[in-house]
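Encoded as structure tokens, the following chain is the form predicted alone, with no partner shown.
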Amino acid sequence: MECFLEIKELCKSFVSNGRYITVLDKISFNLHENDFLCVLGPSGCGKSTLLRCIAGYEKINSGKIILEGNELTKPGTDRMMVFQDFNQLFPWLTVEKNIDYPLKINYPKLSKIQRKELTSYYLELVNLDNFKDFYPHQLSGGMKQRVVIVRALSLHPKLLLMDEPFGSLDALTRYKLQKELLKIYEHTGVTIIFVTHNIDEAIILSSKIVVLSQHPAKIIDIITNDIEQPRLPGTPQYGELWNRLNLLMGLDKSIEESAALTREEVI
């Protein structure tokens, strides 16, 4: 299978006070066409700078971002992202509006007509059909971001970048918005980097995880996740990458200190 996408040795650096501080150190990883990498780490790690450096918002001070053959140095409509934030749409223009507009703005060609066909065919996508002439201001949180996603998936985007959309919602809501994106990720096949430093999203969502260390950010592992869908906590799959994934992340030194003696016990 040919690689989609290549991240090599990318290093960004911020000045502060006149000295260089290292956010992202020799960053390097592949993913192929319909991955769905979760970024794993802790808060502040540099996890959204990394999401922003691909997103062609951040200069890179190092290394290359290849998108199928492709260098990329500058924003583009091939890699459309999705924030945290809730306000996100315009506060002035219907659901049905704020999906319409950047498809009439980047394809000036589609007749009003075919633009609305569009723009139903991906609110029924998440169920949103019946909401089309509200304002933003009338939904819920959860609307509101699965909006953004297909307002992103409309333009036909190679990569759909995520930073953690979910972060600020109650847990119910979060988990309906889980089931949803994972239903939209099968549907359109496209291929998602979702930041998130919360273990139990990473494994619920992603094909494939990179975990990354404490600032400034470098790879500890990169794993695949083979689990079967539904993946539910109870299984001892679950339980071992969830045990895995703690570890790297240095949460839970008890659990270290238990697999020691553990080893010990066996020798």
Given for the second form:
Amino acid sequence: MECFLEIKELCKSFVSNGRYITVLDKISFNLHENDFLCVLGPSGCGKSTLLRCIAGYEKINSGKIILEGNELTKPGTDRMMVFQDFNQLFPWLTVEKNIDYPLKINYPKLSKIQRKELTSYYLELVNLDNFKDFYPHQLSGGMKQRVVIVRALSLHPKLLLMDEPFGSLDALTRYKLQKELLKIYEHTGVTIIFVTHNIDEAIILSSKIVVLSQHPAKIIDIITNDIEQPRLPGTPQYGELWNRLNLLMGLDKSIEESAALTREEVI
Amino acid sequence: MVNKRLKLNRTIFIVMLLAIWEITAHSHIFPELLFPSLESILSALIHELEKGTIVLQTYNSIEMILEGMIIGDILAIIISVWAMISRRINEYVTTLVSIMDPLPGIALLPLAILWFGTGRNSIIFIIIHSVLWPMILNTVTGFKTIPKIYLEVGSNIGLKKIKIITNIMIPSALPSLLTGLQVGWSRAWRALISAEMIFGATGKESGLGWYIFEKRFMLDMPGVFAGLFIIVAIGFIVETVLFEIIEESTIKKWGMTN
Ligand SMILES: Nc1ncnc2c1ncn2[C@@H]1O[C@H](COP(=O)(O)OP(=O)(O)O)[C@@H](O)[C@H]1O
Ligand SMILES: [Mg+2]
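Show the form predicted in complex with its partner chain, please, the one above being the form predicted alone.
Okay, now the whole complex, with that chain kicking things off.
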């Protein structure tokens, strides 16, 4: 059976200071439609780079990215990207126009009224219909990210690519948005690749987790996450998965190692 | 609140200046011919306005500056977009700007006269020169500092090249574009008045600069001051009122100023 998304031996390196630095080393994985994949790895390991390759922003050195049988090379509305940055709405357009404009570009046949209906449908999905006439700078970070998410969804992407979209939010807002994203995911059935370095976030959201190593990024493990929602930190399965991911990311080990290093330095 | 107090202070200051002027004029420290009182300036102004020539001349000046600015600024945006295509073209354009920008428009007048004769075209040429370079400078800077994320979002939502330029790059760079427009305007306005004074009456189409020159020639000091008053008033209205309105309804409304 043909896979929905197939990443085959993806390699990506950057030239910096005249040297090649391999960031992604033969990354391969498959995704089914309606999967919610979390890509988990330490900061700087290459998660954003992987997502940017899939989005078509970066040229890959070798390998293949195949979505529904078509090889991907450049950006398109079939993959919508949501960044961490709070400034990805166009500041010169109101919240409503920020959603309306991409619709207008991509669905020229829709009438103004139809677009208006769609826009309020999507804004209602994230409870922001009352803010439609606001400009982005008048919104909080969490509100902006919600608008960005529905702007992406309104174009019916096959893949929603999210690069630590809640990374700059306070814990409470982050938790709320995670819940909202899950609701949207269930509601729309969109396939999501969500990058994070936060183990809890990966557990709460994902149906599948890819764990990456550092320098260069290789896949350490691919884990299916079928813990029942709501996923609560107190439950045994949660704890078990958390420990497993923590071990895979080598966090504790690295603390011990660095402690050992400092001891050696002292001696 | 602060704004209101500032405005009040400004008004008080202007009233004070006018009072000092009036006292000086009436004390006859300077001959009345050279230092007319406010009443005589005002009556000259009213008289000229009634007569209508000054209105026509103001209209001529404004029409010329608008024409020059529209041509110059559109040209500047086209050149700036072109400069974004490659690093080498960018280098050429930047070099050209750094050569041409420091050159005062009025210094080009002799050349302009040789090329276009003494008339409207020479003045338009000088206005274009005055607005073109600062506009390119600011537009290119504006384009270069566009957050990469807007361009990436733009290409993600399916915008093609032209739309990226008109609907993403230009609004993103608007703060710089407005600065460019403002610098260009003030340079062009000064160049225009100077150029008009230098060759003034060529046919019927003379402007404000020529008006002042003519009044000086006839030793009509209140008339000279009436002309200066109009020049100051237009400058003030454009630079302080018009640009403020434009900013309030665009970049300030959008939170694009810091
Ligand atoms: N455009 C680039 N040029 C050079 N190096 C880059 C570039 N983009 C990313 N890198 C390098 O690639 C590595 C991975 O970066 P990134 O994908 O942003 O990591 P993550 O998102 O996991 O934090 C980092 O070491 C970073 O310095
Ligand atoms: Mg990143």
